[in-house]
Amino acid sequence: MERSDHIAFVVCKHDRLKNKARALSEYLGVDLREEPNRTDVGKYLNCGRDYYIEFKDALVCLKSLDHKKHGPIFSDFSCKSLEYRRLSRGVKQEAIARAVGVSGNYRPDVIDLTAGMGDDAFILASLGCNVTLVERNPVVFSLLENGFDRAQSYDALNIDIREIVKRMRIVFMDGSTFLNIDSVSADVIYLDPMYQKRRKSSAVRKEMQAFHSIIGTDEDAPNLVSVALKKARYRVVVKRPLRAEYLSNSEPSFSIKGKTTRFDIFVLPRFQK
């Protein structure tokens, strides 16, 4: 899905970000405003446009027109949840680290075809992997790009985060299009496709609720796996809900299970390590 039908408008309150805000509003085909203008909220909510993008100071965030729904959503590589994953348990214990094959001194180059907010890619980069993040949704990419921009200007207190982000690069492109570029290759290709909502929406994080609205599901995920299997040098890793069926009914070489998610790993025999 290249355009989001759930975005009402774009708000920009900072001259430095005006060009990016204007480019996003033109891409989405929505108004660029200086203020949210709450008087026409009902009109947008009635036609299903329940979010807007705000460019404010140095921050770009996704906001709900229904302010009671949830707070602003933005990319933040210094957030407490990522800090906990990176420091509290030791990142090498992360299931994703084992899934992509991190071991000893081996740090694979990884392509994350469904980057989202970049959390998993950040964890891999904190291990020393070079990660290319591919994101095709313009709204999500704008949030991700802003997270990168802010991380690169962090002060000395967050210099470790700044160094981790240097091992990451972001690309605004459809995943299959990116993989079809002749020069593109990686040791590992990673996918975390958007899947159907759970029945109890209260159990879904606010980010996931919003992303389900503006992105929908990744219906082309089975095709992405097929293309990835032809391009990866070492393995393809697919993140799935714990009890979900195998994507495209293709049985992986093995799986690593967590409490709520599962990593299905397709090892390519010609490049087994």
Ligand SMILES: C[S@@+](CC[C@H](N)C(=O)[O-])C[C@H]1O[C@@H](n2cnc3c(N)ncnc32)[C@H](O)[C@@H]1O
Given for the second form:
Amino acid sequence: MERSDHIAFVVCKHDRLKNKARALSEYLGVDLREEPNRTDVGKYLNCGRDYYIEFKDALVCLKSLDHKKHGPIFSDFSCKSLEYRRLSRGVKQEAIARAVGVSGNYRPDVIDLTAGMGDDAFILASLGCNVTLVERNPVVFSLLENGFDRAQSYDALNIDIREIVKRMRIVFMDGSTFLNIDSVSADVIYLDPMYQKRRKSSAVRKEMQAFHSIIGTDEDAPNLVSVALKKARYRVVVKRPLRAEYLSNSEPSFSIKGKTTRFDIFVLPRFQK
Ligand SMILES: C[S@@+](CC[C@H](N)C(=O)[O-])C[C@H]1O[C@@H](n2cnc3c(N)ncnc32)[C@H](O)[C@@H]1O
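Could you drop in the structure for the form predicted together with this ligand? We only have the form predicted alone so far.
The complete assembly is shown below, putting the previous chain first.
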């Protein structure tokens, strides 16, 4: 479930994030270093520990020990792709918005049970939804938390982003454990679990490969859908590759299809008209 066996060590040069870096290295049971120290890289690569996490100034990123693989991976709510989606697309163009049921003035409260780097949740929050992001993988959560912390301290240039993240809260926990808390409730529960690796390789796919190494595939996702169906008030939304099978035993009420992905929407019977 929580895969940390691909992480060689944690690197932190500065005092600012030292406590977080130390906590993560202890949680993962790996060394905390001031420098990557490339002399023993071979040793780590040989035992499949091909990534490290770097805390540098205010940024936390995942890096490959084999630099040719891909550049640093980090959570960035001010990146170009999210900026484009936030500024040029609205509810009608964002399939995810229609999937969770955003319409008119209605903005559902959403729990994103598989937060990852938080992109989907950020888009929902940019459209006005309050979103709780739940992530269980310690490496991914560190990246997400750092993107979230940086966004909260953005200056006037990125004031919109700072306002958007005020509608988000992050939780480090397994999704089903979170849903079992009595006081937790949401209009809509959203899931986007990791799926099987595809063979194509582009720069983006290489980043996905990193995630597949760190996270693996979320084999317990069908169970998570069942728990979500018992807890959500109005809808459960599951993001899937376009041609993938349904994640649940029951068929969704309807699906919204894009070029490569599909949203399966379960409208809960007690609220169907
Ligand atoms: C494909 S990624 C999600 C990407 C995300 N939608 C985004 O926009 O960045 C799936 C994430 O869900 C997390 N995850 C899977 N099952 C989970 C569970 N039961 N509880 C919490 N997190 C889970 C994985 O660790 C992984 O980071």
